[in-house]
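Shown next as structure tokens: one chain only, the form predicted on its own.
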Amino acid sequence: MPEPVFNSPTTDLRVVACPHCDLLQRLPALAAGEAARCPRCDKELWRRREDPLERTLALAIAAAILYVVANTVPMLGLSAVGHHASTTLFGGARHLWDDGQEIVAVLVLFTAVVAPALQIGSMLAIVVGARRPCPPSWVGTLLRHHPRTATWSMIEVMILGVLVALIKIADYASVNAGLALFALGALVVLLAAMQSAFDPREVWARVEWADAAARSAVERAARDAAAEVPS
């Protein structure tokens, strides 16, 4: 099996090309809560945020917690004719899949209830790999398709629809919104929080590097960088 073979890395990691413009730049140091904008388009090009690995774990169990809830417990009942009946969130996608909406049921499923799952499970998974002394590769990959996860996730576009229902059938049932209703109102604030208050840059950072002889390299032109800034 042939050896792999690297590119070279440049020995300022502070350089970086703009996403939007590819303009190639060196980032500034920056204090918490300050950005870098491209110079050409205007585009933020990076925020460095306070704390982003704690904060980020501390908002990822606070949704884990708030999903498991949503998940649970009864998020509509319905009452008329002297008939009652509740349903959770995966029942609802179960109850659309016997009626016959299999396409229906098979996207209510995906987007509010396995994407939001794996949102947040990715995230927990990368933040506490990330605090590890040393990183292991898993946490980049992991890092390269959690934005996919995140894109997935729309349990507000699920709360819309059930909020549209609602107004629907008010006239010709009781409805009484569960607790899952309020937990995923929640979870939305929640995860938009988590979104946030994490610095992909601060994680990659951390992680080894596939090459660890670049990653030598790039640490000793940074130390011998430093000694020759006059004091």
The other form holds:
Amino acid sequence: MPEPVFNSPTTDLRVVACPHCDLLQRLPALAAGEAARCPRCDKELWRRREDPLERTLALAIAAAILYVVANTVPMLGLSAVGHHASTTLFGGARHLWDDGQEIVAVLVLFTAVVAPALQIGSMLAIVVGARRPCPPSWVGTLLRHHPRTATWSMIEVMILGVLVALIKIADYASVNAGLALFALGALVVLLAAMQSAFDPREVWARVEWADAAARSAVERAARDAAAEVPS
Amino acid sequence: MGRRGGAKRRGTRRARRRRRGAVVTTAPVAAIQRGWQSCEACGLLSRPGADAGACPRCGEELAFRKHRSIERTWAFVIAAAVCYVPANLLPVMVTTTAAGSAPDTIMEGVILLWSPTGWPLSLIVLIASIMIPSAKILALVYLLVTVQRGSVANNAERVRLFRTVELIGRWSMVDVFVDTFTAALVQLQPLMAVEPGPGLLFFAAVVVLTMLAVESFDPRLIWDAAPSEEVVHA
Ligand SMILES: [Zn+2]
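Since the structure above is the form predicted on its own, I would like to see how the form predicted together with the partner chain looks, so please show that one next.
Entire complex below, previous chain first.
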């Protein structure tokens, strides 16, 4: 494999380009909870969080526990004229597969089971790794892919779908929501809290660089700039 | 009249933003005009050498704009529009009772749900399954056409439209989940059974393809046609 070619970083890490309009700007110093927005397109560029690593870790652990509960206990039960049926999240996808809808079954399984697991798991690994004194580069690799897991994790959409299905079926059979549905509801809230407690800039500031020489050059430049300004 | 009113409105909006933590624009130029590349994954700005390289911080391959953004977005949008037709014409659900089988398309499902008590559900399905997918396809076509024409009008509105499409697109998956769990539960043979219909695959394809189209669209293209003078005074 050829050696990768790296770009040379700009020396001031506070100067960024807006991801939605490319406008160059310098991020201001923010107090926790404050956000900086792009003056041209209003995209939120950075929201500083209080203790991002500790809070995110706590929420991610809670989410992992709820996730396990939600995927093991029944989600929906149905009884009508002597029939009883219940299904878990996994069971729903499996039924589709048995009916010859393999592709849709995989999509349901991915968006409702696999992507949330990846979202929670990678977040746990990222914050655990970032809390180490010298975060290794795999933390950055996980963080690079984390937003995509959040995009495809659709538990909140699934809950709405389940509620619609429940009310639809209620016309001709008695249905009851299982424990998993309540666990999933709580999980949606936890996942939203976990994402908003997290501050990727905090992790990027700590993580080891792909090009280690570039990082030391940037840090040296920052030290020199600080030394030049008389306090 | 519009110009002065607009300037005034912009002024107050900017003041509100300053209270929320302002961004000080060091130089009112786009990164591309300086020859800088911004990493989509970690946000680091860097200057490419002779060839575009990787981000020195996270190792992501860098480019000024997403690779072949327009072509790839068009491909996904067209594929989504093609799948949209069978998704709406073929049944997504087949209900079998002693009286025979009754296939339902998405629209028939909406109508069936419509009742004095069921109309909120019907409305949810109508919005999520019919209005959002079609609005998404139309919005993406509008963004692609205006970018390809080099339009400089309504940039802020267009980027807001892009963000709305990005935010609400996932909710179209509702119907896939409704049909999945209805079919998994309603297995009361020989009285009644519900099976997924062939339209479901096309409907799921529309959702996935439009999400991929949004992912491959680069909103910075909206601003690239802006004359540099406008950028300077922004
Ligand atoms: Zn912007």
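Whichever C-alpha set is largest while still superposing within 1.5 Å between the two forms counts as the rigid core. Positions refer to the first chain, counted from 1. Predicted model, so just to flag it, every value in this text is computed and none were measured.
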Problem - Is_shifted Q101 between these two forms (CA, 2 Å cut-off, rigid core) - result: yes
